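The chain below stands alone and is given as C-alpha cells, in the form predicted alone.
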Amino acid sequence: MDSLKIICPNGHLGFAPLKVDSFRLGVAANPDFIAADSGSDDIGPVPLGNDTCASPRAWQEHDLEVMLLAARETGKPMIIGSAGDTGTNSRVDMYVEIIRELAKKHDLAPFKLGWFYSEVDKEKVRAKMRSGSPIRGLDARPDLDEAELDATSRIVAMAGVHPFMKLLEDGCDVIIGGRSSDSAIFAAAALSKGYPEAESYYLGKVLECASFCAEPYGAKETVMGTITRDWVEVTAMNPAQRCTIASVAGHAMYERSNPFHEYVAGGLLDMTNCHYEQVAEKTTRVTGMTFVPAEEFRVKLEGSGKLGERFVGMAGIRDPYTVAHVDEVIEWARTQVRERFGDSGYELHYNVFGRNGIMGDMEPLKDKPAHELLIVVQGVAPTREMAEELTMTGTRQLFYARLPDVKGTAGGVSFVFDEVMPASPGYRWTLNHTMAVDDPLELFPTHSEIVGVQVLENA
C-alpha cells in the first residue's frame, strides 16, 4: 500500500458521545481502519481502584455501536484501546459483550473479535522485585517498596502496540484493548501494514485525542490520519474545522514534559526535528520524526490503593467578613473535627473555589478572592459511618465559627444541601512505575472468537 488512513472519532471513547456527522464524513473517505482510545488517568485513580467506569455505559454503547456498524458495512478493522476508561479485565469484559450484543441485535453477518487483557497481579510485581529487577519510578517517583505494593488495589500494564499487532495477525476484525498507550491503537495498525516505526507513532500521537489537534476547538469530532513511507498527514472531517500547523503542532507538545519525546513500550519517538505544512486548507503534512528503540524493554504499570470512603459536603460564603477570613472559619471547622477525632486516621480536604479552588497555593489571584466562595469538603475514613461524620462536623462547623468583631448569631455561611452526600471511595496513585519483561506479550494475555448471528443461531 502506497499510504493508509485512519479515521478516529473520539478521543475518549464514551466520556463524551462522538458526532456523528463528522464520523460519517471519515467514514465517506474510506479508511483502512476505524480505531479510539476509550481511557486514560485524567480521570484520577478512583475508576481504576474501585474498577469502575467514569462514563456513563449509554455513552459507551453509543459510539461502539456507531463504529461498529461502520466497520462492519464497509469491511474495514476496528481497534479500540483502553477499555472502559482504564482497561481493567471487567472493563475488557464489558466491551467485549457490548460487542456481542450489538452483533445481534444488528444481525450482523460472523467476524473475528479479538481482546487482550492488561491487569497485573500483585504478586508477579513482587516476583519481579525479589528476583532483583527493580520496578523503575517515573516522575520523580522513587522505585516501588513492598510497602507501596501492599497498599495498591490494582495495577494494569500499559501496552504498546504488541498484543494490538498479535491480534490483527490472527485476522481479526474488531479489536478491544485493555489498558493501552494511546498512540499505539494506531501506530500498530499502520506497523501491520509494514509502514516505518518512527511515522507510525506520530500517527497515533496526532490521532490519539481526535479533534483535539484541529481549530477551532470542538471535541468529539472525528479525524483523518493518512500514513506513507515519508510522512504523515491530518485532516479534519468537521466542515467547520481545519488541522493547521499550529493546531497540529500544538497537540504533538500537548500533556508532556518534554514537549518532543512520547515513550512508548519498547523506544522513543523523538519530535524534534519534526516540519509541519500546510498542505490543503483542512490538512497539515508532518515530516521529520525519529524513533529510538528503547535498550532494554519496560512496561510502564499504573495501580491505584485505597485511602477509604468519602462524603463530600457544600457551603457558600456571601457575607465579605466572612469571606475575608475564610482561612480562619476553615481552621475552627478542623479544630472541631479534631477534638472530634484526634489528629489521624482521616483525611479532610477543603476547596474554596471563588478564591483558589482549582490551583491551590500556585494560583497568583489568591488574595484577591471573589464576592462570594463556595468551600466544598472532602472527608475520607475507614468505614462510612466514620466518614459521614467526619464530613458533616468539617460542614457544619464552618456555621459555628468565632470570629473577631462578629455580633450576630446566625453565621456567616450557607449550605447547597443541610446534609452531606456520599461520593465515591477516596484512592490515590499508588503505581507510575515501568517493568522490565522479556517478551512484549508477557503481560497481555490475547483471545478471539467468532461472533454474529450465524454464530449464535449455530450455537
Contents of the next structure:
Amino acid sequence: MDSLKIICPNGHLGFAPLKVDSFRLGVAANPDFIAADSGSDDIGPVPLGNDTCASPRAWQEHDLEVMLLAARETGKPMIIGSAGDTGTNSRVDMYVEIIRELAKKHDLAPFKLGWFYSEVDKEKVRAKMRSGSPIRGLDARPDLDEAELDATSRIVAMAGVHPFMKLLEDGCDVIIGGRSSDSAIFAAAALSKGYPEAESYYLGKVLECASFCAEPYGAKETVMGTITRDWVEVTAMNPAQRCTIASVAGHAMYERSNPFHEYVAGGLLDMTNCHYEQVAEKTTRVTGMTFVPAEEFRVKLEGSGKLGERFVGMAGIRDPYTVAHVDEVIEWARTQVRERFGDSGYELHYNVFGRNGIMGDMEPLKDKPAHELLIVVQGVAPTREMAEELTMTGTRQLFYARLPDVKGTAGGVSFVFDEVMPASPGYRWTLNHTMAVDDPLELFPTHSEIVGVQVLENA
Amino acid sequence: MMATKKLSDLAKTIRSKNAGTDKITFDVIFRERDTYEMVKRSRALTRETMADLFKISGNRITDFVEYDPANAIKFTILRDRPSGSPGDPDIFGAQQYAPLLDVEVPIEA
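Switch from the form predicted alone to the form predicted together with its partner chain and print that structure.
After this comes the whole thing, all chains and molecules, with the earlier chain placed first.
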C-alpha cells in the first residue's frame, strides 16, 4: 500500500459529542481506519481514583455508535484508546459492553472485538521497587516511595502501540484500549501496515485531538491523516476548517512542555526538524520527523490517591469594607474550624473568586479585588459526616466573622443557599512516574471475541 | 519613549493548558512572521519577564522555547500542586494565560 488514511472524529471521545456532518465527509473519503482517543488526565484525579467517568454515558454511546456503524458499513477497523476517560478495567469493560449492545441493537454481522486492560496492581509496583528497579518521577517528582504508593487508590499504565498492534495482528475489527498514549492509537494502525516509525508516530500526534490541528477553532470535527513512507498529510473535513502550516505546527506544541519532543513507550518522536508545507487549501504536509528508540523500555504510570470525602459551600460578599478584609473573614472561619476539629486530619480550602480565585498567588491583580466576591469553600475529611460539618463550619462562620468597623452586623456574607453540597471525594495525583518492563505487553493483557448476530446464509 | 502595543493586539492565540498533571504550558502564537520576530527581538517575553509577571521563581519555569515553525513563543511552569487537588480552581489550567494579554511590547519604528 502506497498510502494509508485514518480519520479521527473526536479528541476526547465522550467529553463532548462528535460532530456528525464532518464525520460523514471523513467516512466518504474512504479511510482505512477510524480511530479516536477517549482519555485524558486533564480531567483531574477524581475519575481515576473513584473509577468513574467524567461525562454522561449517553455521550460516549453516541460517539461509539456513530463510529461503529460507519466502521462496520465500510468494513474498516475502528480503534479506541483510553476507554471511558481513564482506561481503567471497569471503563474498558463498559465500552466492550456498549459495543456488544450496539451490535445487537443494529443486528450487525459478526465481527471480531478485541480489548486490552492497563490497570496495574500496587503490589506489582511494590515488587518492582523492592527488586531494585526505581519507579522514576516525571516533571520534577521524586522517585516513588512506598508511602506514596500506599496512599494510592488506583494505577493505570499508559500503553504504547504494542497491545493495539497485537490485536490488529489477531484480526480484530474493533479495538477498545485501556489507558494509552494518544498518538499510539493511530501510530499502531500505520505501523501494522509497515509504515516507518517516525511518520507513524507523527500521524498519531497530529490526529489525536481531531480538529484542534485545524483553524478556525472548532472542536469535535473530523480530520483525516494520510501517511506514506515519506510524509504525513492532515486535512480538515469540516467545510469551514483548514489545516494550515500555522495550525498544524501550532498543534505540535499543544498540551506539552516542549514542542520538539513527544515521548511514547519505547521511544521519542523528535519534531525538531519538521518541515510544514501547504499542499492544498485544507491540507498541510509534514516531513522531517525522526524517531529515537529508547534504550530501556519504560512505561508511564498514572496514579490517584484518595484524600477523603468532600463537601462544598459558597458565600458572597458585597460590603466594601468586608471585601477589603476578606482574608480576616476567612481566618475567623478557619479559627472556628480549628476549635471544633483541631489543626490536622482534614483539608479546608478557600478560593476567593473576584480577587484571585483562579490564579491564586500567581494573580498579578490580587490587590485589586472586584466590588463583589464569591468564596468557594471545600472541606475534605475522612467521613462524609465530618466533611459536611467541617465545610458547614468553614462556610457558616464566614457569616459571623467579627470585623471591628463593619457597619452591617446582621450577617457578613450572602448565601445562595445556607447549606453545603456533597461533591466527589477529594483525590490527588500520586503517580506521574515511569516503570521499566521487560516485555512491552507485560502490563496490557489482550482479549478478543466474535460479537454480532449470526446471519443465516440463504436460509 | 518607545511606543508599545499590548500582546493581545499582536498575537493570534494566547492560551494556557495542562501539560500533564504537574505542569501548565503557555502558548503565544503569531499570525505573521514579522510580528513574531519583532516580539522575540523586543525581549518582552523571556524567562525573567514571565517569572516577574506570574510572581514565581525562575526555576518553576521548566521550558522556554521560541518555536519558529509555528511563529510561537512557548513556556511551561510547574504547578504548586498537581492538577485537580482539592483547592485547585483550574483543573485544566485553561485560564492562567490572562495576565499575558496586557503585556506591553515595544514597537519598532
